[in-house]
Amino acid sequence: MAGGSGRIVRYLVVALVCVTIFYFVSTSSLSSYAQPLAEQAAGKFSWDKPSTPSNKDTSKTDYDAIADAFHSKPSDATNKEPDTKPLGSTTPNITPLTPSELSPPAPGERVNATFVTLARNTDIWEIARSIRQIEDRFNRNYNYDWVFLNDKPFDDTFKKVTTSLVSGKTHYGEIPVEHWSFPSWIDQKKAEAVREDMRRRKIIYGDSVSYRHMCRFESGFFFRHPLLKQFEYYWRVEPSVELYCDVHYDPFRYMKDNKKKYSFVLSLYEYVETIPTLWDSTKKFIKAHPEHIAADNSMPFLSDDGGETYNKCHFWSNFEIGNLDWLRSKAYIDFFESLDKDGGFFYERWGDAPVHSIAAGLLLNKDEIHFFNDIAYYHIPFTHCPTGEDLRLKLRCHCNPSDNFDWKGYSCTSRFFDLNKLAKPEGWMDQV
């Protein structure tokens, strides 16, 4: 019994010693684990900077280290000792990749071409989205330049952001006042009365002065800007557009090699309330300048009665790839100036889309106009999604084919196919 009691005492003593040792070990190590966990729970590793940083912790927070990695100058790296990185930091030294490292340039000679965008400083984040779409789907492999035009000077933010996104060179230009103002022959009171009437009738952009200046500029002046004079082809890009599929070839090269002068991806009928006398002015031009009308023109795309009336079909010009030399030609300049003198940009609300379309339909031969089925495009509220599942899969498209506008009743693309005797793609009937 005594022996048993002695064993119990010895066990109790051993147990007490073990508990004591465990206590000292655990309390000495808990502080090294508990402190970081508490700081993480308090948000130390979030993107929100702590309002009262600890004086004990002299190492930089994660977001500071990342910022330094992106913005440090090359000279900084050479002056640092190799082992000065704060103990415990997991942020690597990051060097941003150049576009050529992201994706190798496509082979072949580049066409003398550029992207062109009309935008204001307030459009920066909308146009940034558009640029990223174009660059990721196409231009990162081709590095074409980009021309930005504005009726006011571009600010530093617009220039910095767009330059960082474009793989080619960026050019920034201000529009001359005479290209963004009322010409001398416009009756200001009459124009104001028209805007007020359209406002009451709730015609889209009907009361907007700036929209009219934009339409007139895009119709007759953008291609004459000094920054555009060096180029032969242009691709117009608007803010907040999407490019849904990869573009595995150079559309500029296709246009040049196949002698195309104008192209589109969407077509539709214009609002009749905005152009009541546009066709009257067009017929006056045709009569005055028969020498400019192409022999194999696309009049049936524009008119159902041989040119007597306009059926309102037009190519949607917020996407277009075209030949700048054609727009600078005497034929097109004569056409624009004839319309401009009639005053419909201000006395009505003529858009640049029907102006470009009528010019292309009359001044070009049918085979000089091209439909880019494989360039998938969205501009609110219409979508062009390539017809044909095989094509969409090959081009890694992310558009919903049921959204495709091409074969709907309000689209004019079917008319273009019929006029040019083009076979409609398989599955088009499913999208009618």
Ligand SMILES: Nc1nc2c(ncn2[C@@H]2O[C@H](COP(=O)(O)OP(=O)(O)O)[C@@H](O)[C@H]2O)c(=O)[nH]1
Given for the second form:
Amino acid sequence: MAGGSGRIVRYLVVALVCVTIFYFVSTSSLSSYAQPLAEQAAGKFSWDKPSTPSNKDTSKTDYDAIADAFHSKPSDATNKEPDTKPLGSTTPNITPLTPSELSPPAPGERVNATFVTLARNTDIWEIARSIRQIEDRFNRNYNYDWVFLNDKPFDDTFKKVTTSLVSGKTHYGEIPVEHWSFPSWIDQKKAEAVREDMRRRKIIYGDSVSYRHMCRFESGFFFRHPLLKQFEYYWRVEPSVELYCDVHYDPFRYMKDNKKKYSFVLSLYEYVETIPTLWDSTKKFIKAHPEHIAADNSMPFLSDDGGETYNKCHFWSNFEIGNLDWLRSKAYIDFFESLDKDGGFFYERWGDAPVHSIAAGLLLNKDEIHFFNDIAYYHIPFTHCPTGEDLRLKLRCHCNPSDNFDWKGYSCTSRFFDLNKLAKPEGWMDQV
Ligand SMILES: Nc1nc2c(ncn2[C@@H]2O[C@H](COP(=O)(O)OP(=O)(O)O)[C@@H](O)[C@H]2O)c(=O)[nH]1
Ligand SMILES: [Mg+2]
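With the form predicted on its own already on screen, would you show the form predicted together with the named molecule?
What follows is the entire complex, opening with the chain shown before.
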């Protein structure tokens, strides 16, 4: 029995030692892993201040020091905010800089010009991207105004965001209903049947009424909007476009000083299904108004047979810098009204690009149309990336030269160069 009870005592001593060791281990080393995990699970992060405030400056983390540096004004030194403020309130105080503080205005007189954008409220973030690029690459040094037009009233978000991005003044206009509706002479049944047919044939935007109003508005009305009446030149900007290079001079000034009326960066062939009778209407206009046809026009850009048929070449009008007085001239208005009476905006799906281009090609002299090689541009799916490495490096371009569309088979820009006897930029052959 004595041997048995002695064994029991030995077991009890060993058990006690084990329990004691386990206690020390669980309250010391184990807790150093477990505690932060528990705190993180409760929503605390490693840079949080200790919950019991410490007087020691060494308790401050790097995060605090950075946040303080942003915050501190001279008066803050004696008026410290409590340590327990929520994380969100550590956002630095933001005082917006005026455009001239961000970037000094470029020297020289401004032209009477504006950017112009037609957009829906839902286009806000896409147009915000475009504006930011135009501002960063050009307008923050020039501070030109920006006119926004819409067939509905612009909402507060659209106005707030665009006003904050544009360095010049912003103007917001609603389009009069007569400029965004079916004219009285359009046969609604016929127009509807066309849309249905185009829907079945899967023609892009073929079944859309609003797209047709948009194309007609851009063809014949935007330049007559009261907000544009005060301006002489415009630069059209669409949502989601990119500007890949610095614009190192004022393109409006270039247009004015060189008596240019219309300009482009991309040109291509139009989708024939959308304009089957546009050239017939054009020929009718040429016959009715020979007085409007410029002596030194660009017919060879538009037609390969002296005007008999249209080759579908057009300037891509989602980018345009142009003269508003030309669009408001009798020649242009007569052309637009003649086309509008023929009804092709609704009986087909005439786009403003071929309409502007045919007008520029016939009503202007060749030397009034300009190609901006140095304005690098993207609108889905085409890129104009300036030809010439030297130029691209000088303008800090970030486009891939192999994406450049200018000299590819579906572009009409080569024709423009040939017609105007312009020397193509060095390196163009490598991009064909
Ligand atoms: N206010 C308004 N703007 C429109 C409407 N449809 C198109 N737009 C604008 O018209 C321009 C051309 O339209 P977009 O969708 O870019 O056509 P795409 O470039 O031919 O594919 C853009 O500036 C659009 O924001 C519309 O119904 N209302
Ligand atoms: Mg577009």
